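Take a look at this single chain in structure tokens; it is the form predicted on its own.
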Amino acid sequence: MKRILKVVGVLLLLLLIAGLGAYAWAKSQSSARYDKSWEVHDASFPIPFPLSEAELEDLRRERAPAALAVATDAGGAPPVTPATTDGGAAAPDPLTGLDLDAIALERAVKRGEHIVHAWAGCFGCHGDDFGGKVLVDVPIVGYWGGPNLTTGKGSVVEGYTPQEWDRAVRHGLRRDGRSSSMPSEEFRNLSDRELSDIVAYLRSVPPVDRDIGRPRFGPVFAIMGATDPRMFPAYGIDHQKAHPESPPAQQVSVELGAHMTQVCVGCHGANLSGGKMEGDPNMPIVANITPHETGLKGWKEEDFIRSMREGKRPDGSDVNPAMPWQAYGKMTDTELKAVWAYLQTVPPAEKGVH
């Protein structure tokens, strides 16, 4: 008896020797490609995205009455611009004495708030108010969050460029090229003003003092990332490949319905048929939006966008509420109509063929 009891503690001593061993090659490896270096082309881009002609010549029209009656009551002559007045007279310029800078950082923070609220979903990962969340911190697993967003302290984004931001949400790379856990696959699609009406939105928020930390290596984060270097998004991303300076159209398009659902993939999967999330046991089973019988077929326009207004499914059920419904429902009902029509292309799959 006691000869079997030795070899069972033998047997057992080995198997946590094995194990330790395992451990420190799998944090190894993982630390690894944490700490890769990445060559990322050059994005740069302005913050805020200056007025576009359009917009320049909306605000004329929308002033040029104003501006004309406030010159005739001066009694003094106008500006001298390429418009005249009927009788042949220079007209006055209805921008004069605007401050177009404003107007523009006004109308990019406006956007930014829309993009970060109804469809991003910033908010998920970084907190409601972008100081930072803790979303992982179990000790077998690891520890991870989303940082701090905001001016305060134990901000990641102090003094960011637009290069910066580049690399950080496009490639998922950090300050110093290194590779990062940001779901860049998501956002590496945003077009160059989309990601500075982005930065414009955060710069505007409230500061909040708060330091995050850097993600540790529990055991299984370290075998994930040992075994499958897509636990690191930089890993999966062109990096030379260029950015959109514009989005597409605000129109019921398949092409800015393509461009917004770029978000789902990270839970829906690439080919939005969801399924068991992997590595995350506390994750329900994800909705599979594809045309399939086990997926949206049958489902009308109408009932897709009540399930995002309204969370409920046609036969009265509530959408899961992990599914972040509630920010996606903010949508115009352009853009859920759009994405509607693109959720129309993709084809069908069955669930669970993440």
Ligand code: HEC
The other form holds:
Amino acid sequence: MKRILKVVGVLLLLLLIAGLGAYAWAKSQSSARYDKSWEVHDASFPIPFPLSEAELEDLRRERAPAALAVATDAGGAPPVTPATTDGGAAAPDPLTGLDLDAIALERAVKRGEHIVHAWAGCFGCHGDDFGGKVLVDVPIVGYWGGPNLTTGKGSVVEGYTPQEWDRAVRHGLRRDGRSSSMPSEEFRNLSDRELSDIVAYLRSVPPVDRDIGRPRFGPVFAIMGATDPRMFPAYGIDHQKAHPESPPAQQVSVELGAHMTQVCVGCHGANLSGGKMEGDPNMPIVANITPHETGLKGWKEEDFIRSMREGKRPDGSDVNPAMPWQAYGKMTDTELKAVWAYLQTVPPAEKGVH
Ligand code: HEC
Ligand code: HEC
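Other form of same protein, the form predicted in complex with the ligand, not the form predicted on its own:
Everything in the complex follows now, all chains and molecules, and the chain you saw is the first one.
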């Protein structure tokens, strides 16, 4: 009896040593991946984007009657000819006196707010006040959170240049060029304008003082990071690929839908067939949104829009709020219809095979 206890004891001890050894190996492997430095292309863009020619034209048209009225009030003859004719007193440029930079900024902030709240969902991980949010804090798993993106104390984006924004959001890198665990695989196809708009918006939110610190790899994170480099999205991103300057046009098109659906793959999988998500015990089984029997086959466009706006499936049952439909419900009709148009074109796949 005593002998057996001894043998069992020795075996347990060996197991413990093996376990600790495996953990130590996994931890050093993950840390090495996290500390890898990357070569990235140069990227730059204005923040905010100046008004486009079309926007200036619209403003001119809106202001033209006002400019005429001003000219008439001033006692001069109303300029009947457009400003393009030369000779004589030139008609006043309807844009005179307008603060075009301020208008451009105001519009950029508004677009950025829509992108962040209806679609990109940065607040889900960085906090509703964007001051940072702890996402996981479980000793056996590890510690992980989205850092402070405001201008307050503890911000990780203080003084960020457009190039640094590009690296953080579209390449999954920290300021010093090493890997981050920011889920940039979902944002790598953002256009310059969208990223610029997001930054304009984030700069407009009230500063928050909070510092949540960097991740720590407990056993589960260490093993995930050691066995699957995708825990650090920089490993799956082409760091030399040029970014488009503008997003697809706002019209119901498969192209716009594909662009918008890039943010769905983090949960629904690269082929959108859903299934169990590793590493997140709180996430229910993710639905298959391909046109397969185990997915959205038989759904109509209005069923899809209702699920995104009201969180109801065609049979009346509720969609679990782990699916961020309250945010996606703020997409415009055009955007939702474009997503639906795109989902019709993806290959039907059996649930949970990705
Ligand atoms: C699924 C969660 C999640 C979402 C969604 C998310 N982030 Fe992050 N983000 C993180 C985490 C976690 C980190 C810190 C990673 C680390 O410390 O390794 C991070 C880091 C960052 C950083 C700093 C990079 C670094 O590591 O220094 C910036 C900038 C950033 N995120 C911006 C954004 C913006 C803008 C959006 C929306 C377009 C967004 N994030 C959406 C989780 C998220
Ligand atoms: C944070 C994870 C997450 C993201 C991001 C996400 N989903 Fe979901 N989605 C889920 C989960 C989980 C379910 C299953 C909910 C349930 O079981 O009630 C789901 C369900 C759905 C459903 C209902 C399908 C059904 O049969 O119940 C639709 C439609 C859907 N998602 C579309 C989308 C689209 C489109 C996007 C991107 C714009 C997206 N989802 C992004 C997690 C996510």
